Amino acid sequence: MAATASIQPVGAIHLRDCGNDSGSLIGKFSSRCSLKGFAIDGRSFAKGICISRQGKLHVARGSICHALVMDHFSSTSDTTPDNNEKTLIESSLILIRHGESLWNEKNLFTGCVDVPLTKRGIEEAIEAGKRICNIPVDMIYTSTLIRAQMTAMLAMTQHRHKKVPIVTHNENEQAKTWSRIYSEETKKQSIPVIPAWQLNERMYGELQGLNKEETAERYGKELVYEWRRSYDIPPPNGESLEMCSQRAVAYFKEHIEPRLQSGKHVMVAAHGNSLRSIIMYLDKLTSQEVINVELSTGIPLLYIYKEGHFMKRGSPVGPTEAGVYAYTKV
Amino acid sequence: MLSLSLFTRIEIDIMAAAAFHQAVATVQSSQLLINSGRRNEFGNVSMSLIPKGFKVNSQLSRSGSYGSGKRNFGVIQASASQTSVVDPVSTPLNNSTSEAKKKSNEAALILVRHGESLWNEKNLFTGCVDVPLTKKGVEEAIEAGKRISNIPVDMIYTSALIRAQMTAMLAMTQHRRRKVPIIMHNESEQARAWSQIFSEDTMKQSIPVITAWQLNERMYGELQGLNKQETADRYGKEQVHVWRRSFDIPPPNGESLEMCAERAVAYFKDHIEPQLQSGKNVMIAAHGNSLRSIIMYLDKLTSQEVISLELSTGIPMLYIFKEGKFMRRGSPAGPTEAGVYAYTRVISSSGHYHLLQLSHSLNGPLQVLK
């Protein structure tokens, strides 16, 4: 149980039961660190997760200078795990719901209208970034709406990692060619950002642009309530939550989950309904339960993906909060 | 020196002009009749209706109730403090100064070059690689926004790259006007349909944001992603210098400045100039090379001159478009700067126009300088 840390922390690292037997590492921890508790305990990130160079997950408890943790999070994508560790490929999944938009402020139904962030929404994005500044990110998925894209880009300005998010363009041949990078070195230092309409907010049909007053007048209060709060009743020419879930979860399973499976750390910056749809899948919620899921704006939600399972890890706390733990591979 | 009383007739009227267009837009938008299944969605409409529609506007203005043909046009060279007389935001539409409505063929054009990107910081050739802003670039955008917070904006054009789009959106968070920028989507039928707005009031309160690849940075071909060292190693210093500083020699599989200018200026003439002609105030958020290409056209520069043109990042550049001509008005100063100017046109008793330069120190009265 030697603590052969490859970095020199300022604080003391107290390692508990960090066996070298990688196969049972997590098992050992579960008794001390209540790892099982993590799965159901949606509380803070205080028990932090560190993803090591080989993508291996190690959970230890210790206080460590925040600044030094990032040194450990160098690129995990260009090293292949050895055979012993393959079964332990674990990756982090960060979900961020964008903050206040200009129509939130005006109390208008937004849906898929492409409305940008307010000053407050910008601050929320930056705050979110501070909270995840030490969690590795290899790929970013966003919706095609600017408020989610800006949230991702603003959050990443706070990231300790030196990799650069690059928005990918595939809308046509020219866009693809024109955005090509010609240096291998630079590519390795890039975090692809993939915009996908399937991660857009639920399309609100003929309610888009209306305020609650107008809408109640036009359609009647009860009907509006039904559209907003039911699972499967869409507003006129819009999507129900069910329809939104369908395309969001399908996209997640087809495009995002394979990345996690291969050990990539992924951040998804999107919207209230597209994210709760994904959470419904991750947490295996019923349609009754998902209606009540409220994802806070600008507060990132962390999941750990391992062997096909998603373990909710709650919201990472910011670095300025006392009692923050960091974990490191030893 | 003229006394203050003379200036009671001065209408610094950019906002009134904008309000005018807003009012006329009411006429237009009531015809839009957004219904599900019909093609007149906002997205569609704003692309095709605006050029036509706003030309109609200008005709309406001549025959309409908007004044006797007198025009007062004010340009805010810089926004003064909140106590400034020059506060068009508060000019109400139904003000008794209806004679002060701007004639429809004058419009403001703001050019903003985005600030520092993550590859600027790393000294890599960026071109059309879609690299976002650094913290500093974010701050530059916000600062730019403060400088133009009082200049009306009816439409925004950006490139297809996030650093320009973010610059525009960040800048507009500082804008005094309550209108909301809305990005138009036309990449597919679904994108168009899904982004429809169903309230006319809301549409009137919107500033369409149009993204165009033609406003992208010059495409740097095989240099994209390389740093200066790598590039010099790979191709030789002299060759690299030629690519970077010539007008018409492109890097391998890239664009020359000439090629960039071709598509940027063509886009400007086809899409943006008609908006200005109809009196729309336009902001363009783009890149060093696409903007200097446009400036080459606006200022009628030679290829020699444009090569040495450097547009500061994050410092907006203002032009006034009038009767087919572009008049450069420099950079609006920040609101905290002392001795800011405002320019205004005054109608003298004989009906002649005079362009006066006013100085408004933060606490003193308006004084005419010339």
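Note that the coordinates shown come from a computational prediction; the quantities given were computed from them, not determined experimentally. For the two forms, the rigid core is made up of the largest set of C-alpha atoms that agree within 1.5 Å on superposition. Numbering follows the first chain given and starts at 1. What changes on going to the form predicted alone:
- Here E214 counts as shifted, since its C-alpha moves by at least 2 Å between these two forms after the core is aligned.
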The other form holds:
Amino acid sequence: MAATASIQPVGAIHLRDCGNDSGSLIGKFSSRCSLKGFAIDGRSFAKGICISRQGKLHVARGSICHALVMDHFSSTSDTTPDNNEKTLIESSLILIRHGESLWNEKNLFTGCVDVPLTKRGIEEAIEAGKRICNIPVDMIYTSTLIRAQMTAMLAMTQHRHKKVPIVTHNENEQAKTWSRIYSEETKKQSIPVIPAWQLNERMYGELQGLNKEETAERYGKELVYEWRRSYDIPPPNGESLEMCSQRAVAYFKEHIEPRLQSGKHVMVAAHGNSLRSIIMYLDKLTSQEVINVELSTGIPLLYIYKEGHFMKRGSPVGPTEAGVYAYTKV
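For comparison with the form predicted in complex with the partner chain, provide the form predicted alone.
Just this one chain is shown here; partners and other molecules are left out.
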């Protein structure tokens, strides 16, 4: 069992007057909003927060200036600030392993078999949503397997923005055309969900569908443990963790990391081994260290992306004062 991290706030955000040339006061934007996990009353801090012409929320001025891209569904396009605007972009990355599946419950090797959540798995996904309800989400990436997609959808029902997660279909031109949204207002109230097979669970080959305990009795505990926990030894006709890592990390670097670089806040709902692979990349773990990483079902992990670096913030504990995360220590 992995140790439960005790998370405390890591700093405070100091607000200063942005000046009249930065844009309209937040009072024209919203009576209440959340910035980087902090609840902010627009009336109390109206002089400290401004919205620029590019729709970014600026806090403070000078060396500590955060740019938060406002939510919208045109999320596949990057926002480029004016040359005269000095912004420091910090993005949130949420990783969630799917909730308990029907084959988790039966102690079966699941791999790439498409199995839905149990009742407990549904509850875990909803609880995960409560934990991340105040963390901004602009885009969602999932595997193509239903247990990961169910987890993402159920989690977002708890988010304070109440935006609708919509699965994108880019398989062909007809799929793109038929799933097109024509209302700009509806787009603003939606979050794109992008499925990718590269985020699927490790393919367990001939073990898929077998009971884990019975398999250990048949082949021997040591051999089965080697198949499950070694880095580069695959089960019969299956993938090793190394093989899973090659596809998952390549996809993350090509598709997800550029979104974080552009200021998008991203959630990834996937599986134990594909997420272990990504965590290996984020935390710069060795092949020996990653095999000891344990991920519980339905427990979100938060990272902050800033200036090319990923900072682990642990597991959000919920929408309470103790669960607030400052993006930068000031």
